[in-house]
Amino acid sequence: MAERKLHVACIMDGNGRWARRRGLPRTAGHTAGEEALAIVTRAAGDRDIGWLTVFGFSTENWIRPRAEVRHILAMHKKLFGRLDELNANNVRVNWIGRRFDEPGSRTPSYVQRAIKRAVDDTTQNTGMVFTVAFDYGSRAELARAAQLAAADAANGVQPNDLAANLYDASLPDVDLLIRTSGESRISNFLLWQINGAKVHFTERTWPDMSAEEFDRALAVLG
């Protein structure tokens, strides 16, 4: 049996710090971070990573200043719009997060359309699965999974029942979690899926991520 390809997850932290150190507005950091994500996505595909999952926008991020939120949303529309490059690299786009019709969902319609188009237009690709966690929180995901599992469980909820009701039950467990900007915490990201994962913390901010830094993170796996 062929060995399963790796699942790498990234908490993309430090856009604001990158900008502050350069005397730039925070929005400039988010723009630089989006470009760094394109670099990391290409690097992951070149290294035959099977799944790359990134924490794009959390359920808590809505409380940020309105102008910053608008800029981040525009960056995500641009990210999901990179279809020519994604298709050229045989990347399949995926999304996890609060469903658009769920209570509390705040994803604007123009971002919803960009997500749906990216998923639909890359569905036939057979290379790396690139998942963006948008309007995502792991506690919300697990609470929803427990609620759905309980509705169908006759003899109590078992771990497999929870796993089957995650936002995307097809995602394998994470092998490596990367966190940038010197923070050594998980921040409500993939709490179920990172069981057993190795973690790479780096002082680099996310906009400073490169293919070389990605390789240093992969070296944690031995």
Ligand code: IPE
Given for the second form:
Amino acid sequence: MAERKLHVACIMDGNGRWARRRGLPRTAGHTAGEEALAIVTRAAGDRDIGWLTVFGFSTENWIRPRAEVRHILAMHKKLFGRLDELNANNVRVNWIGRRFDEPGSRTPSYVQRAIKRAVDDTTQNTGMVFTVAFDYGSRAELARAAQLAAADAANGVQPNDLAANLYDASLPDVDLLIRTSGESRISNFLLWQINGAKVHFTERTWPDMSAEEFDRALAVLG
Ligand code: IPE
Ligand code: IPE
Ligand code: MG
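Here we have the form predicted alone; I need the corresponding form predicted together with the ligand.
What follows is the whole complex; the chain from before opens it.
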């Protein structure tokens, strides 16, 4: 079997702690986190990673203070707006998360537009697939996949039927999962797709992520 390129996933945690340690508001941590993401995206592309998937905002994160949520949304508009750089690096932008027309969807229209534009404007790119999980929760994804699969299946739902109904069925299984900030848990991220993944937990907060730390994580793959 031909070897495929690697799929690396990141739970970008610790923006708040990064800021608190510097006596800054949490929002400054999210701004710094967005910049770290740009660095990691570049590093992953340079290392010929096939898929980079990052947890930007969870279905649980809406309960944070309104001003913080507003700032995180603005950071997503900024990251989906880095189109010159993404196109220059041949990166295809992708998004997984609760569909905008699903009950309970709260994604404001300006973020919806930024996501759609980034996906549309990079669709021809043939390099790394950069997927942002926004308003994403793995259990919601699986519940929806099960429902869609059941509606189709005459003879019961098999694992392949479920896999075919994930938000993006073309994402391969994750090879390496990275979580920053010293938390060694998964937090409802890609529960189906991380089967078989190796995991790298680092004490570093996300805004302190660097190309060197990314390489240390890749070393886990041996
Ligand atoms: C990750 O950093 C960013 C999001 C979850 C949106 P946190 O904001 O969770 O930072 P900590 O965990 O409070 O330090
Ligand atoms: C996970 O981080 C979600 C994202 C990175 C977007 P959280 O900070 O929300 O996770 P918990 O609540 O500590 O598990
Ligand atoms: Mg956190």
